[in-house]
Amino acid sequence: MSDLQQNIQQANTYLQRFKDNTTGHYINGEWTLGTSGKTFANISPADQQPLGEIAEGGEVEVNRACEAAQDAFVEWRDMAGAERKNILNRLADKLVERADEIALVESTDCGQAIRFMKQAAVRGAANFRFFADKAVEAKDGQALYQSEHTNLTVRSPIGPVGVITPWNTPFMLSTWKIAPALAAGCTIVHKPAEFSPLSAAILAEVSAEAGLPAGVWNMVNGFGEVVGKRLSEHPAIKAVAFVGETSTGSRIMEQGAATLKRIHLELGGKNPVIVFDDANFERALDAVVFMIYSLNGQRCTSSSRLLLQSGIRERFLEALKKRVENLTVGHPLDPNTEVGPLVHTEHFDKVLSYMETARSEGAIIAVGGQRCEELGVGNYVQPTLFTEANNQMKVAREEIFGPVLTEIEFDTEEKAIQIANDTDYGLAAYAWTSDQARSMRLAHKIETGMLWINSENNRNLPSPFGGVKSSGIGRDGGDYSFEFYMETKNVCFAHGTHRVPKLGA
């Protein structure tokens, strides 16, 4: 038996009972299919057959859901941060236990290559380790002298947040949003995109074993239009953290409004990659190709625009091209495979509708440019190489959120970085060059929320994670995750010296 064959079979083991039965919603510890008596069909992007049947959540099963989040956020609040420490860090033992489940699950679920999604449960287990640990120190603030008086802040946990995620990478994007929550004292409650929910299923199982009191952890399954909207407009939820598309993040804000809710927004990009003449030929290769073809793609921080200096560009693209041909696209159960098949049908044809789009605009398409006709009915697309294109064009400037590369040439430093701030968005941004002193003036003139010099996405879990203009608002990452879901108050304590200021005397 190969190992793909392998892989399937255990998978769907794993996967057995979504298929024989309605994945539900969990609320206040108890699982339930809701009131309304709709499913909605889950589909593996690999074959278009169903997984199963998700509920249907509607405006009921939200409010719920968020009435339960307010009922136990005081006891959850109250509850020493070492205590939650010991229940996150349980959580994150658990997750490592069905390693190989959220693994097998997630790949089939999302089409994301089971070679991504080993570490899967491995990283997430690593971020509720770092805010476990962080959540005894949670509420700790600042201490500021003067001379007549000492201020004290303090932080407090904001209440119950909204946590809507999305469906390229649901696993790991779930526990880098909800463990810093519950590490400052939130509840949450969480809705899954629709197009890749098993993940959420067992993040919420797991959450239960590991010992969360009943309330703290929530979860609705549906569509946005109903249940994001219920959930970002509710009364009690006191935050949303989402990520997303940028016109979905706009309309999240809209429904907040009324209620005053903080939003966090981690949004869409269209993120530069430069690559100067005196770049480290081979390290910039590898590095081009693994944040475009890596994760299918749908990637927020993929390097979607590569900036090529007009010196390396003949021969750099020479190479890359070879890189392109020779990606594996496959099952994403097979370990060989290093493209799989993009989510969802919708995303899809959304996707192969840029390759007639980059012809009609006067693009080459060097590589790719069509669906893999021979891997069957799956969602299968051709790792795609644009060449020859300018930043006015549709396919430089829209999130095409697939395999897919569009080559800028450039002459200049100047050139690059007018090119590279010439978007709407500004997530991020990798630059290639062995000029320290140009690494500086990039850092300071590429506007983006993060900017990695001479290295792929390189994840740092204390360091800010966000973007600028259209890619969002706020920040993730260590302490910068408390800054959203907590309050800072300040305390003022006189050291009763100073002239209190009399009237009517």
Contents of the next structure:
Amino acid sequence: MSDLQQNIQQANTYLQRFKDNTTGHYINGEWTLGTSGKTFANISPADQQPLGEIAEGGEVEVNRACEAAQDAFVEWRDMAGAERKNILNRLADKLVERADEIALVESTDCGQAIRFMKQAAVRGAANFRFFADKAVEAKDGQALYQSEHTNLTVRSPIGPVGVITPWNTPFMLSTWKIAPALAAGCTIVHKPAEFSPLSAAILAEVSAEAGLPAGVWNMVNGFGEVVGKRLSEHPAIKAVAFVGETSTGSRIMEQGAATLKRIHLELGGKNPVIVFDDANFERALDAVVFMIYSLNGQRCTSSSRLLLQSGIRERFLEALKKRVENLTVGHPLDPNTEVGPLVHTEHFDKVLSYMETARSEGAIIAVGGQRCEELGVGNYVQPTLFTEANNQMKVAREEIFGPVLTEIEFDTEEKAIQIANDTDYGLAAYAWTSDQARSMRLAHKIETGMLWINSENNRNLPSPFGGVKSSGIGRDGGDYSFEFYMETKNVCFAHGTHRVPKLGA
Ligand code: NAD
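What I would like now is the form predicted in complex with nicotinamide-adenine-dinucleotide (NAD), since the data block earlier showed the form predicted on its own; can you produce it?
Time for the whole complex; same chain goes first.
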């Protein structure tokens, strides 16, 4: 039996329960199918076969989940940080125990190649462990002295929070949000994406196995316009952590306005990778290929605009074309697969529509440009490279969110910076150069939340993660996360020496 067949067989043993039973909501420590009786189908991106039915939540379920999160809040908030730390570490252990299941289910559900999902549980567990350690110090504040008063700042969790996640790498993104929220002492209501909901159900199960008190972790499945909307409007929810499209982010701000929600938005990107003439050729080539074709290009930090300096361009493009042509597209559970199927036919059609856009705008389709007919009915798109584009074209301005790279030539550093910044987005940028002074100039001039010099995306949990402009508001990571999930109170102590103003004496 091939590795692929073995993986499919093993995945099927994990997936059978989802096929046999409707996946429900997890509210106040209990699984429920909700009140409406409505469900929606979850479809495999590899072959369009059903992966089971998902309960379609409505306002009733969101209200119940938010009330449960509110009822559980005080106990969770007041629990000693060390105890929260133990529970979150236990949760991390449970994730690792189910690593094989999580990888195979996630890969099947969202179409991401198993080579990238194998470590998902271990990395998710690392997120929980990192914030578990920080739970102990979450409430720490500052002492700020004046001559006759001393101010102490006290941090406390903001309250129940809504966590709304997208379909691209749902497991990992959910753990990034939920781990700091719980460590801070917040309770959560999670609304997973409707295209890839299965790992959210596993996460909720693991939360119960780890011994989280009922109501601390709630999860409601359903559609954004109903479940997501109600969650971002509900008065018990004090903050919403959202990852998804820019247009949805602005809708969430509107929906949360009446209740003055604190909002954290991690949105789209059209991230440039700038390769200068003096770049390390091989390392830059590896990173350029990796940062757009891994994870099917369905990655917010993917470098989807390639800015090539004139001196290196021809040689770089020649090598790049060979690499793109050589990418292995295939079943997500095949260990050899580098590019899997896109998550859903709707998204697949959107990505394919950009092939025609590129043609009509006058870009050259140097590689790819079509669906992979030979792979059958799955959502397989050929890894695609557009060359000779300019930054005004739609293929250089809009987030395609697929294995599609748009190349643009530049001559000077100033021009590269101008093109890199000429976009509505501002999530990430990458630059390849051996000139240290230039790197410093870029660090100050590139308008993004994150810039990697001579590296692909490298995540460091204490470092801030997030975007500017249409790519978002707020930062994740380390103490930045606690700034979002916690309130700071100032308590001022008089030394008893100052003159209190006397009125009406
Ligand atoms: P999306 O905005 O369509 O959906 C995201 C989530 O929002 C889903 O759970 C959806 O049901 C929900 N939603 C939809 N309408 C809503 C509403 N009115 N109120 C509340 N919730 C609502 O995004 P997507 O297509 O699932 O994900 C892809 C997008 O996510 C891309 O733009 C990508 O760049 C972005 N993304 C960003 C980051 C980041 O860190 N910046 C990371 C991953 C993905």
